[in-house]
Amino acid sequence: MKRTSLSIISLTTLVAQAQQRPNIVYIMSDDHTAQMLSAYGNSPIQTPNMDRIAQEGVIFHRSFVANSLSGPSRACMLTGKHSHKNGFTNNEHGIFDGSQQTLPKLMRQAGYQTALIGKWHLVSEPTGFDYYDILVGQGEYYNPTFIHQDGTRTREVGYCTNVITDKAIDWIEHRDQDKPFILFVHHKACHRDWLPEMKYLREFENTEFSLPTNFWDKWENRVAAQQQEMTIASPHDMDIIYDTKMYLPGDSSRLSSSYVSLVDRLDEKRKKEYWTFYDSLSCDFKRRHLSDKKLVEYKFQRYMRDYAKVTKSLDDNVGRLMEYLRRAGLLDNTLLVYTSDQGFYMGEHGWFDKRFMYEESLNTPLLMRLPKGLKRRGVVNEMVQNIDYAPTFLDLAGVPIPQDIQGESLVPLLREEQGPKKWRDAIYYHFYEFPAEHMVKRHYGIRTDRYKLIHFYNDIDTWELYDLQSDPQEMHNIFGQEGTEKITRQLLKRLHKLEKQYDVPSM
């Protein structure tokens, strides 16, 4: 779509035009990894309803974010423009400026309402929402506090994702049904601390999953991998009480009363139900006096269990909020997306959490349900990335996309049943947040369709580089290896193109 000024439009135009356009309802989840979805294939568990929005539309296989931090994530997809451009970087520095051009507020200048439930964590208040009712913070799993528009905090009762769906079920009962709408339906889940619905507390606990290939990795060749804070054997890293949820009575850690308070939370019912079963397995624990690899491995198959629970619960909600555009005669004429604010480690290379360039955290799902004349179907093989939802969403909404927003409109890939024959060969991402939680060094790189080069830097100085048509779980950095100079010079060209283009700072 052409890039223009909103200035030489209409706005009673774009009114007028909007009221024929579809509506949008954006629900995102919070580290959530294609892992753990089964639409991509390789999941171990079952996401049904998720799966239902790739079978009715489209599934996008590359998918990534320029920024894999939740903050940071969440301004690229607001503002459309990398972390450099729309100020916020990191998490523990942060505060987005709500004073610039974003998303919500070109569709609502267009006429739309806007509106956004669930988790905002960017520090400072929404702007350019006609309604919001936010978490606090991470926001909590159990009987979670929202802030209201009005400023007024409510504890309100139930488990969050379900609270979170039904608020925005609520929202679209009652809105303006004489305007087209945008919804951003942010979950917590399936951010660390894993705690479960009740109804699923003993979901998935005959599972036995299955180590990741490269699980014992030691990162040979890749220094910044050699120093992070976010491995499942540390005890440091992944808390046994905090994380795996291995806890009785006088027993103590570094993160064990920030548990306790979660779980306090609950009702006495449910909270005499919940530490009557994890009780039960915290004994058992004990009695079993585990060690080195196999104390690894317990753990990770408490965080995999406990992932899978949230997950679960997700899924349901996912279907719930579908199944309620439907009936309500909504659903064909609203483009409803699912995708997480960035991919996650589910044990490759010993991990969890996410930050790095590598594929499990750069990667993020991304299913679609189109609206009706958008007719691509099943598999999206072309690149994207989350600075390019808000010129998708402008664009589909007839929109003028400014100028200075620098991801691309997906709309040419939704039209046809094959994508444009021309689109990018290339991403450039960029992590900020160092020194800081699981101390992953600040980076940037390039990824194209067979190659990653990545700089790590601060108070580093090294270089990376993948092949991932042979090497897929990047195990094996080839920088410098005799053969690689011609790629490598290749790859630098193409990275100092995107710095040029995206008007990176130089460092």
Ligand code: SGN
Given for the second form:
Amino acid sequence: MKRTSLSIISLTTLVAQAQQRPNIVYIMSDDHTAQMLSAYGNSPIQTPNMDRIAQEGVIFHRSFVANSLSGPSRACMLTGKHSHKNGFTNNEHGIFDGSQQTLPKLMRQAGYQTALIGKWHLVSEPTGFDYYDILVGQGEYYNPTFIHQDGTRTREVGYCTNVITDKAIDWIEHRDQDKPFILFVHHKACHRDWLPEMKYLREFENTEFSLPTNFWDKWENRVAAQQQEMTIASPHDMDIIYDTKMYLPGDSSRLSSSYVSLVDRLDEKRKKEYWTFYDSLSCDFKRRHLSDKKLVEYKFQRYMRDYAKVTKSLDDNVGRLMEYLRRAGLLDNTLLVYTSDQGFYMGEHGWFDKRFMYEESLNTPLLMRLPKGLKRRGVVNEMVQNIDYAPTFLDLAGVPIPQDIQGESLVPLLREEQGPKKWRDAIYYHFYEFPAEHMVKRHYGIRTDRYKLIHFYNDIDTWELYDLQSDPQEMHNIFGQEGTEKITRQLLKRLHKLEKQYDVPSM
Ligand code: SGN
Ligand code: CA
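Could you please show the structure of the form predicted together with the named molecule, as a counterpart to the form predicted alone just displayed?
Every component of the complex follows; first up is the chain already shown.
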């Protein structure tokens, strides 16, 4: 009798303790970059809902990925390990080994409910989740198809960003209330080819976006940059139909049939509305007979406008989920994270896409609204990386961090109003997907507070060095220049130390 009442008490205590452990809602978009998030200061568009997370919590100004590409970045986040350790180095040939240790598995073992909704992109079946509902591959913007846990597929009705949020809210509503939870909400937005929600078709059409000052970069002294295929000006790289939607029936290009089939997913009424709008823009475009710089600038405006439209729906939905958590009384005991799988070029160096270790794509937005008990607020300037998320979430949940996790828990950064005196002084980066779409050479490197040293390898062997203080746009490769010998030696030494620390295989 006594034993029974004791175990009831301890069970009640356990449930109470479990309820106190913070929930984690991890929202990750795709290809959303800090230049298009107003809390970062220089965005040409407003993202008020994302900004609210920053206002009520923290905004990381030096938040980096370990490998600037979707699948690899997701694998780093899920394992807390660099690509060479988790095995998923590139999208083209990767299949994530789901039998390895992952964040959701560890959280589940510790009594958390684990769920994943949206883009997965790791090819193998998700493991470690109590529940999942994922997009097929890259996913579709209009009436997207989802793969459910039982293997069946449903073509849902609606705009992808809204559908994912609806599903996330629905899962929270029906969860087991006796357990804390970690929910991964992975959006397709703002990935190529930037198809807008119908209500925002006409949004930003009167906005003239400014060209970045280095838009016409000629990539002097940077061989890998000269040989990439992600330039807005190039008709091959940025397709006038697929990417900028300048299309009339009968037109064709390398990617036109993909474009038409993605729009075709709309129902008849919306399809008509879509084509009426873009047809009129396409007619106007044809009448102008643009060429040379004028044509390139036109492509840039179209790219920026569509990206901005897609981002607006994303921001709305971040707000919708946050307000739901607030109304449900969950927000104050939840770590709410907003991030992206990497950054993106919005015309800097003349580019779209990512991959390079240059700032725009190495950096990824990172905002957190902290659960009670964590006092840090405002701008965080310490260097963090996406391999840090797994240990952070484990730490917060009171789960011991396995030795082989390579990231650092961010909890010590977040606990007090001031960050700790000592923090990491360098990060390691490695990109492997070459030869492949956009043709960015394989490279690895080190970024410290002030400098960046990169080695491009495989079919080339070139080094680049940047002083981010005097050259934040990374236009002047100073590698090999007189006066840089000492810093180059120091950076190489620090890089080798990182390679040793992370057990990087020698090449
Ligand atoms: C697709 C895109 C590329 C993009 C990769 C990787 N082409 O292949 O532009 O770089 O995804 O993106 S598309 O014609 O299919 O749109 S990632 O974010 O998933 O890594
Ligand atoms: Ca991506």
